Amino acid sequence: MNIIDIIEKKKVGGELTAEQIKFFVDGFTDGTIPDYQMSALLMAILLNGMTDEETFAMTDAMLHSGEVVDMSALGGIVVDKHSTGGIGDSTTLALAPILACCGVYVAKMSGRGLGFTGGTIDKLESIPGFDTALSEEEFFEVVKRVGCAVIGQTANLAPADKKIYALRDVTGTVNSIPLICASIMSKKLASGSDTILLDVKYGSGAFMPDPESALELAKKMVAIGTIAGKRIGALITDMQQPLSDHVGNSLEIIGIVDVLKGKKNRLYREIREVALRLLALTGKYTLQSAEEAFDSAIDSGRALAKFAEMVRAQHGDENYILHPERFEIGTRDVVVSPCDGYVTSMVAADIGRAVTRLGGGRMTKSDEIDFSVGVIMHVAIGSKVRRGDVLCEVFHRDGKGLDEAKTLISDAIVIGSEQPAEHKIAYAYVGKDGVEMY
């Protein structure tokens, strides 16, 4: 078995074995395939596809390249949710202590963000004292005695993914819905939950650019998925505008607090929506009890109370969710509206470049990031707005960046004199046994 026949093969669009995908997985890992034959390779697999069976052939070879977390010693259902990115999005900060009220254990591995897309770690690092990197012992035991804890992803999770995925990255390879589906499903394999539910983004601040791009990557993973013997769900959502109406790390934070206390805004739909079908695939709920579930978790404050308990057993001030107002935020500024009429669309992902700019993000990963700063929008997709009214709120240090960040969210927020259509939170769910359209 040599990398050159490999790359012939998948060339004229053959159906690679699960042994030359192995093959090429390692080599590539351990340095014996060179990135110029590995890039070749990568391009053929984008232009020609992969089956369901290579797909799962390529994303066992990656999940296996390193560790992969046994959470079996937890004794207990334990669930993960995964979000393909956007603007605004914490629904993992809510989705934690909720479901943990509920009984089940989130076990969380998260990332930071890049560009304009925010990270989980990041906002959680926005909290004095938050540690995101506990070591594997206090990991397991902060979920088995607050039943939710969120670190930052360990090196060794999957690491021929983030080989493969540096190359990608500077190939044109990144816009495959195989390579995708093997990046991402290799290391919700490896980080050893039994009950799955990917939340798949799709518009201006998604990587799948419509529904239809993200259902075909939803259907492939929950294949992947259900093959490796994971009970597994994906919701295709919107990402046209911001989730939360806090955008930035601290802000974010306030923005879940709110939720928590049952503020019934966009974010906090979609957490429910993502917290009821992730409930159900556990098979301990129907929709209805899970509906019950999440209601009585919010409404009798135990969710929040779970949040400051988590933020408390990994050696954050609780004090900052208790009392949010505790947060350092920047200099406020506002954006206005230049015109009477509707909130037409949005570009979601400038909203999130205007963060990045006024400090709130990184372009490369040795960026510092000023947490105090973001945006809070006042208007969604179909407001109503007149000439002079506050769109957003704009926090920034000092100035940085903000006559760019203002440009970029007034170009970003159009306005037009219909009013659009109702935007639906969810377009379709994806069971093991089909597609339930919204």
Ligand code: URA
Given for the second form:
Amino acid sequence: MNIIDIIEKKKVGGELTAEQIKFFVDGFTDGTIPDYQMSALLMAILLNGMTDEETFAMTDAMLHSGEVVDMSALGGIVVDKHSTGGIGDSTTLALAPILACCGVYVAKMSGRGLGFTGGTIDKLESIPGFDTALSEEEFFEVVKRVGCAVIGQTANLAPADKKIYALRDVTGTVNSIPLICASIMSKKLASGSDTILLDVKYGSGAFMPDPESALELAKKMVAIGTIAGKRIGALITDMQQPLSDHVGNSLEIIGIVDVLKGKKNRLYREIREVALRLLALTGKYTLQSAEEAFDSAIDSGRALAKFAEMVRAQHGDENYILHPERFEIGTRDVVVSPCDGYVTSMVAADIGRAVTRLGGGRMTKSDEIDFSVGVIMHVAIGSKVRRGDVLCEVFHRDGKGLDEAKTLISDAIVIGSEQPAEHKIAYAYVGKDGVEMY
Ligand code: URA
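Okay, that's the form predicted on its own, but what's the structure of the form predicted together with this ligand?
Full complex below, order starting with the chain above.
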């Protein structure tokens, strides 16, 4: 077998065999296939696509490029959720303790932020002492004792994806449905949970520009997870504006504490929808009994206490959860509305970019993050505003990136004269038996 024949075949739209796919995934991972040949192949895949069989074979080859975690020793239902990423998406931070209160295990491996998207691991590290690099043994011990734990992805989980993703990032080959599907599903299937809810986002702050392409991606991922024997479903959700009104690392922890105390904002509504679908997928709950379990976890204060317990178990200072005013937050400035009208749309990615400019995100993997900076949105799509109203608070350190961030934000919030239609949290749910529209 040789790589040039494989590139030539995909260049003219041919279908690769599972052996050919395994050959190039293994060869690129072990360094025998160089970047330039892999780049050519990735571009041919992006342009000509892959069949479901090819996508499954690619997922399988990437999944087996490293360790496949076995969670069976936990002796219970182990759930996972995966978001395709966005701005102010801190759902994992609330879902882990809420789901643990509902009697299922959450053993979550999450990522760091890069570019305009934030990362769960960075947000957790804004809590003094919090350890996101527990040993495998301690990770399992915390999950067993507390019910949930969140750590960074171990180096040996789908290493093929790490190498391929890094190459896609610099060769314009990220936005290919089969490649995204294989990338996400190889990690999900390697991380050992039996029930998985995918949160596939669309809009100006997401990889997928519109709900239709998000639906296409979701269907493929659900099909692959089902073939692999998982209980799996996908929600298609809106990322046309930041999900949380708090965007930034410490600020998002503060926003999550508000949700765990029962503040019923957009973030809360999305967290509830994801949790209900995930609990129903386990077979332990119906959608109705899941509602009762979710509401009771929040209303009783157990979910907030569980979050503090998880933070303590991972060596963090739980007082920051119980008294979030302890977080050091940057100096306050504001962006105001230039006119009367309605917020008609937002370029969500630019709000993420503004936080990165302030120092709250990374442009390269080695950048240090300033946890104290970020924004608090005062408006959402549909809000009525008057000239001079505060659209958003901006928290900065010594003016770093402030002017650029304020310009990005004021250009990102579009104000017009017509009130737009209400934006739903979710567009559709994809289960193994089909699609349910919202
Ligand atoms: N998230 C991933 O993990 N991989 C992709 O390719 C895109 C989003």
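None of these values were measured; they are calculated from a predicted model. Positions refer to the first chain, counted from 1. C-alpha atoms forming the largest set that superposes within 1.5 Å between two forms make up the rigid core.
Engineer: Quick check on Asp35: with the core superposed, does its CA move 2 angstroms or more between these two forms?
Structural biologist: Yes, the C-alpha moves 2 Å or more.
Engineer: Relative to the superposed rigid core, does Glu8 relocate between these two forms - that is, does its Cα move 2 Å or more?
Structural biologist: The answer is yes; the displacement is at least 2 Å.
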